[in-house]
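Next comes just one chain, in structure tokens: the form predicted on its own.
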Amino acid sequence: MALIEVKVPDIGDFKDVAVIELLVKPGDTVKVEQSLITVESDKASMEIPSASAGVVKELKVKLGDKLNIGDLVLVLEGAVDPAAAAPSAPAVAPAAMPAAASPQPGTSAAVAMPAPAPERLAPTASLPPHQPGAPSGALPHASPSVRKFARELGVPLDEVKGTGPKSRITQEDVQAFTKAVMSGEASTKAASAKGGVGGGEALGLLPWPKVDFAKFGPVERKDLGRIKKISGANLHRNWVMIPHVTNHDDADITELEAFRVQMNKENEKSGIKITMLAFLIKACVAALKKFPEFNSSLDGEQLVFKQYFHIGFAADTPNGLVVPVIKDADKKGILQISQEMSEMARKAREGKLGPADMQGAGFTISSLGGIGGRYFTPIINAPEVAILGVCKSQTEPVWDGKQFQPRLMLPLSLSWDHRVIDGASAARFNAFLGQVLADFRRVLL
């Protein structure tokens, strides 16, 4: 048996690469082309494979280490391989090799050697080109991009069960086991021996606390609904991976609400009931144009400008809240918005919804006019960078400069992703749309 470093392979223009991930530890059996950690650049993440077979006797690396071409990963304890072990023989692709060959006559004294032998038993420049998705060994099969999904939202991978051809765990798979831990229908096997409840362990947070409700009175329980199900797994993502910030304002709407409250006499026999929140859209439509940047969507260390005004709003069903989306809303006028919402809301309540319905949206207004309240903090619905929540208006008295005035306000909350957006720009944001609401006629400009 010999001992075979496993140093780091030609990466391409790759340098300090980062150790994010070991997938050996001393003791294992390695088989060629089998990866042995992954690591990760400002660009892409990789993973390092095993140019020969054995065992791991020694890691080299740990954590975080920084590594460049040529860099000890690890050592085995293994056989030879002879085309490796001759310096003069042309290199030979390892699927010609095999993976733990008998030394041949002539070479056990470069066995014996335990110096110099491994510097020429495991030749980095030989390797062929890797591929992170092959199977390898008891590892879960699975991309580097997969891998690095599953890390960000703290999923084990040895958990997931693959659907992808040869049992591959797709991100389709991570996604779905996360869904299914969120919503209850599943535990990590972390989560279940710490006595947890949604992965909280991972944060570094204590166990869910379990309760025997029953023993301080009577109870009843009952299952969540399909929607809180899903919307809760997305809310809590939402959440805990975009940093939140509200800014609070309230929009004088006095003259808007007189305007709205003619305009359905009028057009009381035409059956469309105009709402505030039709208003509310076109008024988006407007600061949005303004204000480009929230109406983006973050893609990695790109933002997404979309030249298309799709706005989503919540409604309110038996089941849960949904929110179906108006179409190039800048191109609609305030009548067809309203008869297009009320459609939507109808259909929201009868469970007729369909998916293409609730995509595309690129900003969303969450209404409580009709119940009350007076500032809240909407959760963000990722990919989009910003939310609108507004409560009932109310008459307050107001100062025009001479003497109090009464006039309807209206409260605005909007929560924004500081990563693309800032208090600065968020504050002008609401000013504009508590400016075009004060004075409808700004919409034309």
Ligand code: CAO
Given for the second form:
Amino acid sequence: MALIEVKVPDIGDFKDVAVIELLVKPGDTVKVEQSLITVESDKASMEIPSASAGVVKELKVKLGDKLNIGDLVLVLEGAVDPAAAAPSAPAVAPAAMPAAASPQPGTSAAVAMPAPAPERLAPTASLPPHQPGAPSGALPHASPSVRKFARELGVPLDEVKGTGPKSRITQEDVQAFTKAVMSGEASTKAASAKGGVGGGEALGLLPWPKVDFAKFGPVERKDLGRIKKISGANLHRNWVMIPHVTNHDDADITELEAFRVQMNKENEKSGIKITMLAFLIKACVAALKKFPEFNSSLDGEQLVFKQYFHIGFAADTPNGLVVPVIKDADKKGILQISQEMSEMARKAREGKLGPADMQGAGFTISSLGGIGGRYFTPIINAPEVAILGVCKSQTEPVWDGKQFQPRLMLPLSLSWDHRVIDGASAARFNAFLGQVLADFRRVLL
Ligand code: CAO
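Taking the form predicted on its own as the starting point, write out the structure of the form predicted in complex with the named molecule.
Shown next: the complete complex, the earlier chain at its head.
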């Protein structure tokens, strides 16, 4: 067995590069081109690969040693690989080599470094060298092997806090970061940005326009309220991640509205006001029973069909939008639903809803009927798969086959998740809802 000395090859202008990582130890079997140590100058870090295959007999360097061209790195016991000693071979893995320091061929069989295989270089060669102290935009302080490890895990190294010497990022730091993200304790900037205007960058879009509004006139700045921040992030995620489609339709509520008005007169003393929304909740329960996929949620490659009927309703409050939930709406009558709704809407406006009041919905209704408008495209409240938007009813001329009749028409806008629901089902759902609202006896069927 020949003893082969592996020395530091020509590393360009670099002098006194520090050994920052020992990648092998005595007794290890190494292959040609396998990285042996990582060295770092104040401009770049790079791995020194082996010229030959063999067993490491003796390491001649330790962490912190300063090396220069020709210094002995280790002694290998094995056969010299003649191919590896090809004189035209570049010297080091240029993971972090600056262009100006292009490596040179080795000088003898004993010190020659192998020609690094292109595929080995490909992932790292595109990385610019790490430059400690460089202005923002420079790569973080980490060895090529740690960079490789981070790349394999998809970890953004510039977000990892280094605990090594000179704040160098170690493999343990990358592991700790990964654990924190997986457990929800931390978030990557890209993930967080999806909840804010910066999310466009994560999607490869143009950056959000930055305008100095004060140039055009007086302005006042106010922080977003807590509810706006939370609901905004949720709405943004849902809008971006769910393939929404919205079907619009009209329901003839002429008789139902007359009934509602009559009931309110009869129940005046009870203090409970019945609104159209209570009927809509009940009608939606009937539709969800008939079309159960509208009361489902996607979980990976499975659909979870809920056998309960909890209906959320969007409530406008001075602080922003909240969605209280009427639980078990199938087991409750119109009066009870109306009473619960007005109680929850009051709590919502006073900011007194607890988390439990806003959890568990399988389907949501967003009614702008008390305000106005014709149709809109509500955003699905994930992990639900559909939401019904309702606007203000109006008396319209409706053709009955012989003549136009004045009918009270309620505009419905159903947004649905196209991963779960098809257009035909959505049209059927709306048509069924329209039939129920036109003749509420159908709820009993
Ligand atoms: N067509 C015509 N009139 C309607 C109607 C409709 N679809 N729905 C309600 N109205 C009428 C009611 O009958 C009531 O009239 P009267 O005072 O004469 O009786 C009036 O509008 C006000 O109703 P309301 O809004 O108090 O009651 P509601 O049950 O319809 O709604 C609530 C309750 C909490 C949903 C509502 O107050 C609210 O906050 N809506 C906004 C929801 C929202 O912001 N959605 C958008 C989400 S996306 O940003």
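Just so we're on the same page, rigid core means the largest C-alpha set that superposes within 1.5 Å between forms. Positions refer to the first chain, counted from 1. Keep in mind the model is a prediction, meaning the values are calculated, not measured.
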item	value
Core-superposed C-alpha of Arg168 shifting 2 Å or more between these two forms	yes
Lys66: Cα shift of 2 Å or greater between these two forms (core-aligned)	yes
